[in-house]
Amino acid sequence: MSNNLLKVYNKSTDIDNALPPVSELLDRVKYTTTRYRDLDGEEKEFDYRELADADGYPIPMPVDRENYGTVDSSAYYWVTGHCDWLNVQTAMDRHLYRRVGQPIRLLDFGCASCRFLRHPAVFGGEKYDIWGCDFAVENVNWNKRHFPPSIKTFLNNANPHLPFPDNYFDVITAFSVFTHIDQFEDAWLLELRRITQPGGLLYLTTQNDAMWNCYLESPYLLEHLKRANKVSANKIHVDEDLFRSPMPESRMVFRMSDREVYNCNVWHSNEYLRANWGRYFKIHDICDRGHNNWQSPVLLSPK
């Protein structure tokens, strides 16, 4: 079967020459205390020093983590997975119904090369039952290679399935996954709400309204939006204008490619999120801002 039928996405690797454990970047930083937003919007800061001491995994090379970052800014990749854990720790304390006595099953969705996933494996440890699924083989191969099996990742593609029975996960996360995807998304929230078991957490981030305004902060990702304007299939201009006023639609799709998979950056309104995931979802929270400041993460139950 053709890579176009299984709507999988091909990406660069650089998988032989991963960089070494965090503990080993920290001389390329300048200090090693770092602040996050907590799930109710307050400034949390830390020392990730002895932190990092625990991790003995290697990191990524840019290209092996979806670009994200440079190698000088190596140490600060890790920290941002450690954030979204201890706001994953927080949402979990809050709002999941725990089986006493058993792991936590939990599913990273589009877990890339593990940015998230490491964390509650080290700081986790027995406590959890780790999976993380990707629709880029270079993605789930670098995690084979680095490692280690109690962190089950595998090959999914664009099409809505998972190969897991019914109420399966405790926990299922997907961090910038649903900002990437368009015609299926609300077949695919069916499908996570399938495997996720009554009483579980689902924890997914996206661009709300806290977010849209937020872009005239940030030239980088402004201009990598303004790619947009050279897909024809796009009816909106985007621009430094757009960002001054409300967004224009509940749900907005902005084309960026012409690629098959992986081609798109989508925003949803609070309004629509309730009105819409609210359809088969309790939602017990939109924490603006609450994934590393540049997206919301969504803390939604079956119903």
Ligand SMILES: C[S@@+](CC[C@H](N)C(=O)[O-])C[C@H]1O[C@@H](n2cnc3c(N)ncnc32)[C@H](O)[C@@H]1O
Given for the second form:
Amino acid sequence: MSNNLLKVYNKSTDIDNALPPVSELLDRVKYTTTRYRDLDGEEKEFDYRELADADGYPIPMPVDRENYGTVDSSAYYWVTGHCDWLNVQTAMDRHLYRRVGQPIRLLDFGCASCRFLRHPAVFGGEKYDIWGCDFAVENVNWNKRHFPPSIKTFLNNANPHLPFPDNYFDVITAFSVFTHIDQFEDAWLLELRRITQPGGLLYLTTQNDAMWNCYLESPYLLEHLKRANKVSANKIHVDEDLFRSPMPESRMVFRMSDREVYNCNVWHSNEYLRANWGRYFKIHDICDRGHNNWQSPVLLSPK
Ligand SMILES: C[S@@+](CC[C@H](N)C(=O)[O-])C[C@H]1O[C@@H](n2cnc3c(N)ncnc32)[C@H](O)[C@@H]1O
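So the form predicted on its own is up there; where is the form predicted in complex with this ligand?
Let us now look at the entire complex, which starts with that chain.
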């Protein structure tokens, strides 16, 4: 079968040239204190020097981490995963029904090279049963090469199915994944709902109303989205003016390339999330910009 039919995503990789652990990259940063936004929108600060010493796993090259940052900003790449981990722990404390005496079964859907998962693996230890999946085989290969087998990652297909029984996971996270899924959004939501236990928690990040005007603050993000203007499928022109007014539609999909999969940039208004995601889930919270200021986690439990 061709990759087309399998509908996975093929990307570049530099799997043999992983960077050293984050503790060996700290000489490239000025400070080891960092600020992040918690789930209540408060700015918090912490020093990550000692935390970094605990993580002995290599850091992926930018091409193997979805081009997040540069080699020189690799410590910051690591820190973003830690900030997500701090916020996921808060969300679990607030909304997860914990099964007594059982490890927390955690799946990171669209895990890439474990930017997030390495943190529960290092800091959560045996309290977690850790799984990740992605439809880019290069990401899965990277994880298998550079992480121990206790971090279980596998390749999934772009069609909405995952190989688990009903109610299997306690927690499912997806960082910047539903920002790239177009037609199969509902089907993926329903599949994630199927494999989450009643009382479980889903932590899915979105670009919502709170992010819309922020594109004006970020020439980098705006330039990136302007690439949509070159793709004929888009009817809405991307320019500064678009972001000066409220989001014109409650869900917006910008086609970014002619690839079959992983080809779009998706926005969800809070109104859309409540009306549509709310059909399948109880929505606990939408935490504006709680994913490293870039996106807003939506905290959900199966209905
Ligand atoms: C923007 S990246 C974010 C990566 C990672 N979640 C993080 O926060 O570092 C989106 C990731 O989702 C994956 N992805 C997108 N759609 C997917 C799907 N339907 N199934 C599995 N993985 C998907 C991509 O291959 C990519 O690794």
